[in-house]
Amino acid sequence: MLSENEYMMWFSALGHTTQRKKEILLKLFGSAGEIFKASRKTIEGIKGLSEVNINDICSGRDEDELKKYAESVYSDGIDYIIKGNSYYPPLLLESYDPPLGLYIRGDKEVLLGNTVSMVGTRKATSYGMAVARSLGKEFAENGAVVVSGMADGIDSASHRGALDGGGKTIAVFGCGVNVCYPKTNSVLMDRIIKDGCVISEYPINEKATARYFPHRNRIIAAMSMATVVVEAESKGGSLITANLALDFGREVFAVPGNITSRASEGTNGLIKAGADVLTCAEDVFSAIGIEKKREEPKENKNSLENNEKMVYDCINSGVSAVDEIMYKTGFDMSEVQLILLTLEINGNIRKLPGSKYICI
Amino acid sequence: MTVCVDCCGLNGLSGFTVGVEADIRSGLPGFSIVGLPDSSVKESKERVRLAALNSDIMFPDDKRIVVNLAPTGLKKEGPSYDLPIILSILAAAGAINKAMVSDTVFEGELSLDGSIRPVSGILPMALHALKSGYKRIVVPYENRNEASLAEGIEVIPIENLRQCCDYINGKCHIERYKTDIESYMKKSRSYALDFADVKGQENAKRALLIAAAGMHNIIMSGPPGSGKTMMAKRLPTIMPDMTFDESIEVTKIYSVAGLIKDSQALISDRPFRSPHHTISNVAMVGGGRIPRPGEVSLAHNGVLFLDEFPEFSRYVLEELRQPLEDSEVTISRVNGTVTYPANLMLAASMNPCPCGYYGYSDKCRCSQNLIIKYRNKISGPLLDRIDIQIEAGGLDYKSVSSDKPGESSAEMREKVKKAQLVQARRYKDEVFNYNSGLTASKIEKYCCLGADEKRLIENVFDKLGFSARSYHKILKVARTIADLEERENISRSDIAEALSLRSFDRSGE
């Protein structure tokens, strides 16, 4: 016997009927199951439905097919929740046109956490990537759940940051939850499913399509009280997400960048238009309702040996290339490398592309 | 009555003796050459006849002439058979003293006026003649220096056919030519370049020093203008001088390739080859219908520098794998199999991304996908053969304009020499001489780690996302660093530095 969940899988996947019409139909019939079972005549009798809508609804109603599909969903360990389920993200429910149902891979619990969305361009600079990663980490360390889209660039860096910080993260897909897009992120996807979850409103096996992404962005924007735009060009999905977030009455934070950097045109523009400026993770905490964890004095920072401290201070003051560290400190190459390595292993610094280092 | 005049043919770098015999008898006038001559040898008919006539030497034009090149089973190619062919004909015709052509090898190309032109491959021919017990070799005047590098054989330089006949007939005496090998060896180190010109870039310089000390292959990644090419060009200047035997090996290859100038007959400077990235795979590894040495062989005992590494065709790059592994190239063609040595150090340079600025400037707008695609042009197995991978940072004005001179090539060369001496002593019972030759099992033997060092490596693999395949390379490079400091055991700082020389190993995670 099929339940409302499975009927909703069918109903939400109808491609030729708008979300609004679907909502109205649900109100009329009470449930997706009723619509499934309704005769063609009943459906035809409803005002406002076009020929296309009617065919859309009536043509593919095959109970066996649906059963098979639902089984394949469940056998892959994928969950499906509909509005009213206790795991349905409450903030998402508040937005207009929330998805009728969500496919979930991973841990459902994280959907109820304190979420913060992080978005940004795919063509990020190393600055953007570093900022996204360290912000993601700091959010995670303080108990926030990072929501993003697992695209290249800022999205991936944000997820990685959150995972680095030992926290939870949610990736919202513009394709089926069993489809990895972009393919290069398959390792990251596994990590996210392990330490968080992947959600999507699209049926499984659905390929990523350009028109799904702006639609997907509304979920990212709606799911959290605050959206952080790390780097964005003057046009693009990140700004769409930011605008949606404003429409939903969420707070939008933008990370300032160089005015010469094209990848920061969008974020700087947001700041000009009145978005909150984000210069450290704490700026966001009050917006999403968490408190900064009392920082235990970082013992390793104090326990740094003298020469380690010299190198650390060097990097902290903005000297990042190995050559310059050598000149500044007077150590020779192998000493500097050992110190850098020790600091890196202890998690005090991180290596960036181009043999540069930054303090964490 | 036939007479045999000896000369040398070449198969790769090794020579073989060819006996040229001529038969002249009455009959329908004609001239044919048999014994697998290729077209350049066949053409010598015309050269030989006209050269003789233009030198006022009797040529049996009215007779039937057959010249045979023995052994007949081997292909003969090149113009160096001109001289032995004419001499065998003249000997058969009784125009020259038959007794004088024995014990002698003749090489030379004739021009129509009877003068003798230089040929390529003289050194391997002379070495072969020496080994086969010949007393003297008659060579073109312009090949005299090169031929006399084969110590122990009399080198008789001749300028034209007339002179050659007179010499054989005892009408004139030609002094045996000797070259001053010492002066060639001394003439080396004439490098116009020096590492002292390189300002800043300490880590890249240090990496090149380590690479040279252990003969490790190296790849440099950096933005345009960071001095990658400049530094690579200075690599030969920090490598120890070649020994005489090494020089001879290199000279042989250059001789076969026809790249020897008689004024500097002995190649005593380490080769530095930097082919353009449009190079074909045959030009790179050698080949052709008659296999010629390619760039990898021309870089034997020296440096092969491949600028813009990912721009080379995939096919060319993959062909490098075998020579890098075996230190030689085997070329198989219908005409036979030839092996050329290719014991080289590969230095490659590349940009971090298609635009060149990833990680160095906000200018870079390359997507992650594009960057990965660009880097993937270099296959894993090829990268596996490159022990050292570094990032050469961008330069700022401050370090370029600084007055502080960089370390000079001479100082660096001394360090390299010392480190190589340590290795030579350690590997005296092994087939390889340098740390780069260490295989996995030998690494266990020669790169022992203390408890502290082991813990460090474990920590690194645990926390910094190094790929496990790089483990042995890290140890190899650490071994070289320890050798540079003349330290018996690998220390933690050696490992730390070796790790910094494996920058491509960091996974993107």
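Everything numeric here is computed off the predicted structure, so don't read it as measured data. Residue numbers count along the first chain shown, from 1. Whichever C-alpha set is largest while still superposing within 1.5 Å between the two forms counts as the rigid core. Compared with the form predicted alone:
Positional change of residue 336 between the two forms reaches 2 Å or more at the C-alpha, relative to the superposed core.
With the core superposed, residue 12 shows a C-alpha displacement below 2 Å between the two forms. Residue displacement note: residue 54 has its CA displaced by under 2 Å between the two forms (rigid core superposed).
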Contents of the next structure:
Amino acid sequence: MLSENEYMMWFSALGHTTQRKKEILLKLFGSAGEIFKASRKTIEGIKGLSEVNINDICSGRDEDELKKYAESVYSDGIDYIIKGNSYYPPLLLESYDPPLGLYIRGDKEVLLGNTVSMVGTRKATSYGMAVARSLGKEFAENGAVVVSGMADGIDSASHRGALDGGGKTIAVFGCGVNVCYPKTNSVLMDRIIKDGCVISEYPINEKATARYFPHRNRIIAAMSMATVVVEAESKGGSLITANLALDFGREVFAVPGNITSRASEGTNGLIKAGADVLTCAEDVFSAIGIEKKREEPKENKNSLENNEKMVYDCINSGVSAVDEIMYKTGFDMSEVQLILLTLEINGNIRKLPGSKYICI
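Can you return the structure of this protein in the form predicted alone rather than the form predicted in complex with the partner chain?
Here you get just the chain by itself.
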């Protein structure tokens, strides 16, 4: 016997019937199961349905096939939650056009946490990557759940920061939850499933396509208490997410960037348009009611990662110019600059005039 969850898997996947018409049908019939079992004549008698809609609903209604599909979902350790389920994200439920159901791999409890979304360009600079990872870490350390889309660039850095902070993170996919996109993020995806979850409104095995990402972005914006844009070009999905968040009445923050950097055109534009400027994680905490945990500053070099320790030790011994640090450590320039930025953001070092650094 199939449950309403399984029938909703079928109903939500209908590709030629709009969300609005699906909602109307659910009100008329009371459940996806009743729609599945309704005769073609009954479906044809509903005003407002086109021939395309009728064929979409009536074609391929095979209980055995649906049962096999549901079994393949559950055998992969995937859950499916529908509106009305206690784990359905509450803020998402309050938004307009919420998905009829969500596939999930990982910890469902994470969906009920204090969520902050972090988005940005795939073509991020070393500055943007360092800021995203640092903010993600600080959000997680203070109990916020970081939500992003696991794309290259800012998204991935945000997830990694949350995991660095020992916290939870949610990746919202524009494909099936058993499809890794991009493929290079398979290790990151495994970490997210272990210490958070991945979710999608799309069926398993569904490949990522460009038309899915705007729909994915609405989920990221709707389920988050605040949205942080770290780096964004003048056009792209990050600005779509920010505008959606504003439409949902959520807080939107933008990290200011270099005025000559293409990667910061969008964020600087958001600030000019009135978005809140984000200079530290506490800007977000105060807006969404999270109290920042007070901890001793990490001044001890032993608390640093291995590569960070090597650069910190150079500066502590008086070697502070970038070229000198490169020679001493063997790191290339981009790696040294990224580590220096991370140490500076975390309060371990301070930059002096003449591109010199001191430990603090």
